[in-house]
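Single chain ahead, written as structure tokens, the form predicted on its own.
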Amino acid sequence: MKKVFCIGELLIDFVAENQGKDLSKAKEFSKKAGGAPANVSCAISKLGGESLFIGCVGDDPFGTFLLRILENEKVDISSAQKSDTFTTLAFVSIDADGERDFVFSRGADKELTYDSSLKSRFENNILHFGAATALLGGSLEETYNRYLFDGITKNAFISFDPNYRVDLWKNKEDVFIRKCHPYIEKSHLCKFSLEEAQLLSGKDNLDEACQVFHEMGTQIIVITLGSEGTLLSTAKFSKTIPSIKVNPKDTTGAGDAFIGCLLQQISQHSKFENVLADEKLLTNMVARANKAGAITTENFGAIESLPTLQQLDS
């Protein structure tokens, strides 16, 4: 079994539940543990795989709750880092739907700094690039680049999910699909939403936004598509695979779990050629994903919300 190294934030989410979209208007608020990357690293330890988290959080109470709950999902967190700057908020609200809108009040994640001693352990592993914050600037963006480089000399199989926020990219976006495409390059799996696709591609067509990810050079990618499912694509098939049916009521951890599930069923496998090579694997795959994802939308609070083996056995 392959490790996969989550790098990236983990922060306070404030959720407004049944409050409606507009933050404005929200009065309570629960708090919950979040980031993407800490999420994913949850949903692959939760399905019986071996995560390890490398971020930072503030040396403050947020920061030792944070990393208690991954710690009690069996994720590695012995990578982890504290700093004296406060841990990273967001809050959101969630309507009917399930649908959110975010506020970041940025702290601690941006403070990571790059550990030489990781470089030899990613050998022949998975690095999943799955943060919304890295490529903000600070020293968390010079740390995952540095990764990506390492990730790339040692042989591991890379994972990239763009994460985009619009609130966090008003205005730059030209500057957010410069610094992803280096990604998208490097990359043997990309994950993005139906707007990401067609924004780092600049095509509104899906099947045109894939090839031009193939000959930036990704070989496989999966677009989530909500209630629709998955595009799963790669240089030899391309082919849409069915959700499950489900009342959702908080998405927010959707795509964690999404990205998750198929990273931990690769980890599985020795070689990555044998998994990119054999379609009714990858479709299985990307299907068991689909429904892992699904699953996370029906309660509130991704990291509580995630499916078990159990669950997606049933």
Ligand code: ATP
Given for the second form:
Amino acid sequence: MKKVFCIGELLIDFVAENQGKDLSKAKEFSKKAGGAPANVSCAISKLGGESLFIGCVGDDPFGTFLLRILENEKVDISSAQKSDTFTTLAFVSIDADGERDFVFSRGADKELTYDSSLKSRFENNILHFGAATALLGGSLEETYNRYLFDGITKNAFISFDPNYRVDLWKNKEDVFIRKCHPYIEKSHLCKFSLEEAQLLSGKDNLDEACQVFHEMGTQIIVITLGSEGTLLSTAKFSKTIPSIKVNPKDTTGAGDAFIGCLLQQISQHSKFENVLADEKLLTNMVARANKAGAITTENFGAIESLPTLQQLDS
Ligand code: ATP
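The block above covers the form predicted on its own; next, return the form predicted together with the ligand.
Every chain and every other molecule in the complex is listed next, the one we just looked at coming first.
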């Protein structure tokens, strides 16, 4: 089984409880572990895969809380770092229509430093880049770029999720697009939401968007479409794979559960080429990942809602 290195941020989401969209009026918040790459590492581990998280938290109680959650989920945190800067915090309120108000207090996640000892461990393994905060600058961005280079050098399978956050890139979408492009060019697998696919390809039509991404170099493209399932595209075929029917309560983390489940399955194969060449195998993998995403929407929160192997097999 291959190891999956998940690189990026781990932070606290303070979610406003029942107060509508206006954060200025929010009185109560619940503390949740957040950070897409960290969620992905938990999704993999919960399904029996081997995942490692590479990111930085503050040397404070929030950092301790976050790393403890990953440890409880059996994620290898031996390469996680702690810095003197406070743990990154996000405050968010969401109203019934999904409208968000958002305050982001960026701290330790940006301070991840490069660890040269990891390069040899990347050999023939899987690197997953979840880019919600990584491309916003700081030492994390430089480290991120170096690990991408190391991964390519060591023949690792590269996976990329841009994790576009409107609030973080307001009025600088062009910078986001420019910074994502090298990752799309170098990745074997890219996972996009509908909005990300359109933004990063410059095409509204998803078939045209996939063509742009394939021409850039990505071999497998998955575009997650919520209850509609997932569009899967390779150079040979393109199809939408339906999801299962659920009664969603909270869609947070569905995309992370999806990509985590897909990577966990890919990690079981010694040769990526075999996966790519087998349409039926790839289709079944995406169908299973759809199920993982769907199950995650049935409960509140991200990590706590990720499916176990038992739930997924039932
Ligand atoms: P995130 O907001 O976490 O970044 P995302 O937008 O990438 O996620 P979604 O499309 O919401 O991801 O969900 C990922 C996958 O989970 C979907 O492709 C689908 O298979 C499944 N899924 C999500 N929501 C539902 C739903 N309401 N019903 C059935 N399946 C769902």
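Think of the rigid core as the biggest set of C-alphas that the two forms share within 1.5 Å after superposition. Residue numbers count along the first chain shown, from 1. If you're wondering where the values come from, they're calculated on a predicted model, not measured in any experiment.
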Rigid core fitted, then: does Glu304 show a CA shift of 2 angstroms or greater between these two forms?
no
Any CA movement of 2 Å or more for Ala16 between these two forms, core superposed?
yes
